[in-house]
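For reference, the chain that follows is the form predicted on its own, supplied as structure tokens.
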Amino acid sequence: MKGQKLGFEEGLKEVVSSGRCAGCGACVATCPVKALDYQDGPVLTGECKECGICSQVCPRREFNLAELEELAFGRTRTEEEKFGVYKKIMVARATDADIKSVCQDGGVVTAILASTLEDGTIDGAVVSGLGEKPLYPVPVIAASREDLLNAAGTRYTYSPNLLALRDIAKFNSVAVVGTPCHIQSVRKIQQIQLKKYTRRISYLVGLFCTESFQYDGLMSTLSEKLGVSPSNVKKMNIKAKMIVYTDSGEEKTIPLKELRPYMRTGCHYCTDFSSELADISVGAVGLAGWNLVIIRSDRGEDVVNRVLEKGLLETKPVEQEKRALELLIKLTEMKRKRGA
């Protein structure tokens, strides 16, 4: 029943033995008693109080999409938009040079979130740094240019973000960077309105994400199959095919079906590619150097706005690369039929 406060035993357990969980760690991240602990995923290590948050919070548990777009939106979608409700669309990649050296695509991501670092608007942001282990993902809230510029790029395995926002008091106002599942948890937690976290998050860019690999699969097959010690690598992408760059100027590709058997199982369930209820979506769908951008809501028109302002972003019209928009229809039904 919707609303209903269940406990972890009864709310959460079952999404997480079926495979469905995301892994986003919203429901640790935001457990009042911190009876919950991260291992791929949420395990009770604690005496569960029932109070019903992290079921609340959780994207594969009672998902209306149409209350979350009314609410980050002020409306549904249209028939017309079959990537979720938009205010414009283009192409656009940072004129920063730091930024451009170190960038995935355009590094539109980066620029936005050190412009609104730079001028106040947030004083940290929610993203995916690196570990200790090669490209291993972890989650942090970057609070210095330097920061944002260490954890650019893309790593290809999942980091549950979220978990940051235990650590989010220490913030007067941050953005959020995830993947659709992350920006989903994000909004329902907007949605019970749990104030701690709300009054503090200023913005959402949301990621294209077709999938995420498990970390170990990854990096075996990059040893085994290409011979490139994870160590060695200093960039990966994703152009129909897994580029591989390494640190001694080589470049290996492997075919992506060589990796589906390394997709983490959560996300079999998603059926969001672009990370509709986002404030901003950022992806690059067949660009190079280049992302798509997708304007949703006022506040990310306003952020963006404010960085075009700045002259920190170049763009084009989306007209212009008609091929990015028709990637961006057809990946977006495929991954709505996969995961119905």
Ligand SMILES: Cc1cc2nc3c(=O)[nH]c(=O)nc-3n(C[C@H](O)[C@H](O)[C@H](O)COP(=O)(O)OP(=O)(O)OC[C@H]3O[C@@H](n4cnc5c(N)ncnc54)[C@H](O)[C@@H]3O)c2cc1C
The other form holds:
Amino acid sequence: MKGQKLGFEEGLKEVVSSGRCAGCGACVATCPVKALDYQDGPVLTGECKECGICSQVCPRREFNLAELEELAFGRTRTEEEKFGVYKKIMVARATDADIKSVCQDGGVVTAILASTLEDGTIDGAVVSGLGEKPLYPVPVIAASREDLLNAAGTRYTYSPNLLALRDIAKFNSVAVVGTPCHIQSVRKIQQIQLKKYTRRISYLVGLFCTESFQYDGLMSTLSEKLGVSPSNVKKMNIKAKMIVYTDSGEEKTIPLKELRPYMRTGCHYCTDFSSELADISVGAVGLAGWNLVIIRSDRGEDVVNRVLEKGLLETKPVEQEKRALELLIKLTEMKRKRGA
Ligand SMILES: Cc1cc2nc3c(=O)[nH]c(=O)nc-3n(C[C@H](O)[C@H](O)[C@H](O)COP(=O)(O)OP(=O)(O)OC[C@H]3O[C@@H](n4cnc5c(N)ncnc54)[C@H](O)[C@@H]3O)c2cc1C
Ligand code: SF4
Ligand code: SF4
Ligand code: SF4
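Given the form predicted on its own above, produce the structure of the same protein in the form predicted together with the named molecule.
Up next: the whole complex, starting with the chain shown before.
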């Protein structure tokens, strides 16, 4: 029954055991008595008080897209809005040389975060940082430009970014960067008005996402099939195939079908490609050195306009990149079908 206060066992155990858990970390971060640990998904290690919060924030339970669109945008999508509610769409890239040298595609995500950190809109940003193991994603709240530059780039292994919300009380105003599953959970946190989080969350930047991979599987593929040690990888990108750039300047590729066995189970159930509930959604969809940027909410528009005014982004009309727009629609439909 909707709104019922279910304990972890009744509410989430089946989500986890059936493999539908996305791994976002929202349930673990928001459990008020810290009864959950994160081991590639939630595990009950403490005493559950049956408050129901973990089930209510989970994007894989009682997910009502129309209600969440009303909450985020004050309306639901029209029939023409194939990739969700939006106000504007553009092609953009960062102008800052430091950001361009470390970013994944056009650096729009890091440029927006760095600009709003600098002008005081936010004092932190939930991102995916790097741990001691090579390419291992570690959720963190970045609090400086240096932190943001260190966290730039894409890790194709899953990063439970929302675990970083455990530190939110140390901040006044944070942006959240995440894949569509992360953004869905944050909207559910806003829906049930968990004030500790909602009063500190400034805006949401959603990434486009086809899938993510298991860490061990992806790393062993790099070593065994490409002969590349994960510690020598400078950057990875997916442009129809996985491209691996090494520190020594080599470029190696591997067809995506060879990585399919390592796709995370939870990703098979996912229907959102372009972070349809974010304030600003950013991807590349085949563009080289540029991003496709979807501005969805008034809040997103306000943030992007201020970054544009400072000259920190350059743009070109989306009409010049019709192929990217076609790919956005194709991947949107593919994910809806795959996850249905
Ligand atoms: C798992 C995954 C799959 C993706 N699949 C696609 C795709 O199919 N098509 C497409 O067009 N774009 C995809 N993207 C988005 C793309 O890789 C870029 O993140 C996006 O284009 C923004 O580029 P940028 O240069 O602005 O990013 P940057 O300025 O480099 O910033 C990237 C931000 O993403 C954060 N981040 C890095 N890894 C992760 C992670 N695993 N989970 C959450 N946050 C992370 C970083 O901390 C950083 O803040 C995917 C991203 C991820 C994480
Ligand atoms: S106490 Fe924690 S584990 Fe139990 S229902 Fe509440 S949030 Fe879930
Ligand atoms: S999808 Fe997120 S909130 Fe739901 S069970 Fe998995 S980690 Fe928890
Ligand atoms: S496909 Fe992407 S958005 Fe969906 S569950 Fe996997 S990582 Fe999350």
